[in-house]
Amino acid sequence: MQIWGIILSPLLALVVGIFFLGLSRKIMARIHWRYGPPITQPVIDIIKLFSQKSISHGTIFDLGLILSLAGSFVVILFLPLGQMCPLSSGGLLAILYLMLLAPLGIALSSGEAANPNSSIGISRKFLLALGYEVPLLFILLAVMTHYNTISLVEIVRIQSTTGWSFGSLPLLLSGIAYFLILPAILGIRPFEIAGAGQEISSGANAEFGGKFLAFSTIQHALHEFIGISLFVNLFLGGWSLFGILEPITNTVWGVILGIIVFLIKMLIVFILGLFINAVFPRFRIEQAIKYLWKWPTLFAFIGLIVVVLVK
């Protein structure tokens, strides 16, 4: 099983990450009274993209790709899908410092590239990282505190007996500061700075193209993947639905189930994060850093000591 976990665990979320962002247009397009792509396009741009000529701008730019695209396949082996988790034995503490590895491997192959918009997008990413990985700290050391582990495996299991994250007291500050700093996470508005298309001309990705971009459209479907996974994992109970699937949790329907349970909870986080992205405009990037360092942070901080206070 934990061989069939490392196989499924990165293409399910390959999967499930290409079918978000092909999603996001759509719903997108008809928000704004559009018909918009077909959900396929992102996979049809993908094969187009792998078929154009690449060039590249040297070793570290090649490189860098991979180490942000190998980063995101070993944070998802330590998320539990439904029930599925190849690498179970890894803490949150582990997850948080492997999330690095994916905005460093882009910095590094558009620094490569030396375009003065890379450069530009890769400050405001690394600015931006800074900005919500505070409140973040705080949000996974209050789970950590109130569920007496650093396994995201054990605290999905103990919600499936005591109930969802989000519905206890000591943690609802801590999810909701979570769901304020998603945005930021995902890259999407008010957040979305990195890759102003109006001001730095797609900033990181503004040298890649042909496989190169290809390969950056994946990793971006991979850390939508995770931002929202961590949140239904972390406050949602992962794959557990109110005890209903915890008698036939063995059995291999009880798997299925959960994890079809654990994609449409992803799925209905993802379409509010759409409404978020649809209905505010675009921050700069020192009104996103005042914002991250006040609200979520002080709800995240709030809600740390409530988590300490009630322990």
Contents of the next structure:
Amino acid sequence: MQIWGIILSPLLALVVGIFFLGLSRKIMARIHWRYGPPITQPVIDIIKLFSQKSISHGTIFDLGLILSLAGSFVVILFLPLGQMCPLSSGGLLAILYLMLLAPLGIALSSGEAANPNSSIGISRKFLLALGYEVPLLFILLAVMTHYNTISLVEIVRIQSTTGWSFGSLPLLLSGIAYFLILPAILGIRPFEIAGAGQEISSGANAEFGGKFLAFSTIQHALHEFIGISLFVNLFLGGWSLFGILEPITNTVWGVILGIIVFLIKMLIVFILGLFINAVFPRFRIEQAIKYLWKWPTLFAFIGLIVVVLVK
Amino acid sequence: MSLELLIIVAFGGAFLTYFLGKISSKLRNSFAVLNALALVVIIACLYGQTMEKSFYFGFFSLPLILRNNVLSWFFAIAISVLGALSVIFSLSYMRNRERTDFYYLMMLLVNAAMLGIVFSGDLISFFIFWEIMSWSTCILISYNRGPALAAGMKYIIMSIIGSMAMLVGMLSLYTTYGTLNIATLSTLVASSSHGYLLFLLIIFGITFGIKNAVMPLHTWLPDAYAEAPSPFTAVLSGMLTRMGIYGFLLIMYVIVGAGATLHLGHGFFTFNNILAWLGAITIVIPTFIAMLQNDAKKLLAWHGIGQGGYMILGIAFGTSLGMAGGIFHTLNHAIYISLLFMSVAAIQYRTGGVRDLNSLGGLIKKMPIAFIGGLLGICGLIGIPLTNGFVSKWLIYKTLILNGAPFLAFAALIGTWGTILSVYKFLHNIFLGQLPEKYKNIQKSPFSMRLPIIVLSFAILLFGILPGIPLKVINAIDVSLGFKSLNVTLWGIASDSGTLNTINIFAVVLVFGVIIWLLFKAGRKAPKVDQYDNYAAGAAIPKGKYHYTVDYYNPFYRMATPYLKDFVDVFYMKIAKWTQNLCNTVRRIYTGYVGNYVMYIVLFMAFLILIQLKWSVF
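Since we've got the form predicted alone here, give me the form predicted together with its partner chain too.
Below is the whole assembly, all chains and molecules, this chain first.
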């Protein structure tokens, strides 16, 4: 079971992440009254990029990108995917810290690219991260305190018996706060600051070409997958569906259906995010931080106080 | 191996080094290194031995005692290894400087005094060694003259305040119990009244709080770290400042004892809760102030304060997990912060003393070992998994969350994110980006600098992947202080409320890294290009100007600069100014003219006579 999980969950995340990229282009196009590219367009792009010429700026330029992609895959192993969770040691705290590997790798890689556009992109990326980490940490602490565990698997398991966190009163505010910062975590508009194509030549991606850009695209896809799947696991009960799947837990069909339910939940959250992405213009970085430190932080802070008081 | 021998080797070696320096500098250098290494060997041989021995009687009829136990040994081995590496690092850093004999004397003296502190078995010898350490530190901080003199002055004034507080505490202990032997005290003190225990903890807390730079007693630290010679800053930041943590452990859990310390006060206002909140403040504010620094050493210095907060937070909580986290973080911090200071020192050595983050860049191509040191150092500082900082921080967070202190946990966690921003700026501005033209022909650092950097980098990874090695010893400390034993394995820690296993994280990172690297190799080969072969939207690249370092987090600076000032320091400096003005006024009385003094005497006599005539009191 664990071996299958280690092999299957990264592959599944890869496929779903890239599918989401294609889907997002299609849905965005339809909202803009265009026809849009086929859903398989990102796959075609990645294959094409692999065969194209590229340049390298040094060893860290290569290794940083490899580290960031490896880091993303490792995080996926720690996230429960339905009932399947290959690794769980260290719990949510380990996930929180493993999620640093990917941005660090990208930052090292585009740092060595010696291009000011990349450096500005990284600077914005970290500032945005500081912006959403404040509410995010309140939210995660509220969840961990409420369930009195640091294990994400445990949090999902408790939700399958007592109902989703989003539906439970003490965690409602935290859930709303998470949804408010979700676009910032995913880096979509109005928070598309770090990769602003028109201002700073896609920021961190400025010097990436050929296979580097392909890797960076895959990393981006995985990043979206991680952001949404954390939300689904924490607040939408992971694989649980109003107790319908309860009788067949731990059977093969239970696992497969659990994954399907989980992915459908992710899809719904993602499409909601896309609607926001389609209609909003881009924030400036100060505006983004001011927004993130105002309403979401307030909700998350009160949410944490509520959780502490209820206990 | 006996403890007297250790102290004799430590102090005798220091003075002998000074005199050998008068004969030949080569002889002095090799003797200093040998002496520092000999200390490591002696201490390593003392592992696992518990002993206590009086070496001198008759100091006011109080015996001076040396003793060894697992807590002393743990700090001693860290001090001696770090001291040895720092002496090795000094070999080339201090070459061609003046007063080098004196530098080595002071360096080894500080080392010896710290060993004396951790091995002393009574408070008198503790105090003597503490003072030797403080004074020699002051002299070393001021070594470079100029602004360093002011930094040294600031340090010694705060240090003296701390020492006086400790002296008061010691006198009170002596008058109450008639002994200053730590082992005896630890059996006597616990049964005292709560008020007296609180007095003891606060008075010693001031001493150790100043040394460990707990807010609001931290103001000596940034200047001292920045101005001291860099190899000494490594020692100062690594172990010397952490004598404060040793002191806190000594007073809280050895002398007063865990049972008494953890139940002082009511509700929110218990001693350890207040200390934990001070620790949390010490994490958050300095970490954000660090983001504004443009001086590489000052940036690290502010992180030195911030990381001290994690240790305080860990040990203030007084659970076996928290204690393990706090003590382990002390060791980890010593490793990565001294590594970072050594990397900066290597850069300073090659660029002629430049530590301004706005004028460096691109040095990764010229000084790869210093870069590796810097990279692993910041990874440890942030607490990236697979580096040592992760394990200790994980232990601390887990303690905080499971003990129902989410707000303290928030302070600790947000500190990490503040850290990422400033240390990435540190790494980027020194090593990444465009290499300025003037540093084109820079050499890589000499071997005696590379060796300590490599050893410490290796230690970061080793303790990150196999944290069980130090945690076994730390667990023994936990048990000796009366806490529950932890279930420690070589690659992590198991408990009923969630386990940590670093080896499987390491394995999956390695496997995925290799798979992706193979995929990367399978793609079309990417030729390496020059730093000027770069995207600039079709425009020509301005040499030496295509670099983004100044005001790295500009939007944030605009928002936060007015709020992120060291208000405590401003306040202390104001007090210093007032005192100076007051003393200046008082000095007006002492004019130096005999006539004036005669007049004072006559006036005073007249005043007395007046009183006598009026009321006839005498």
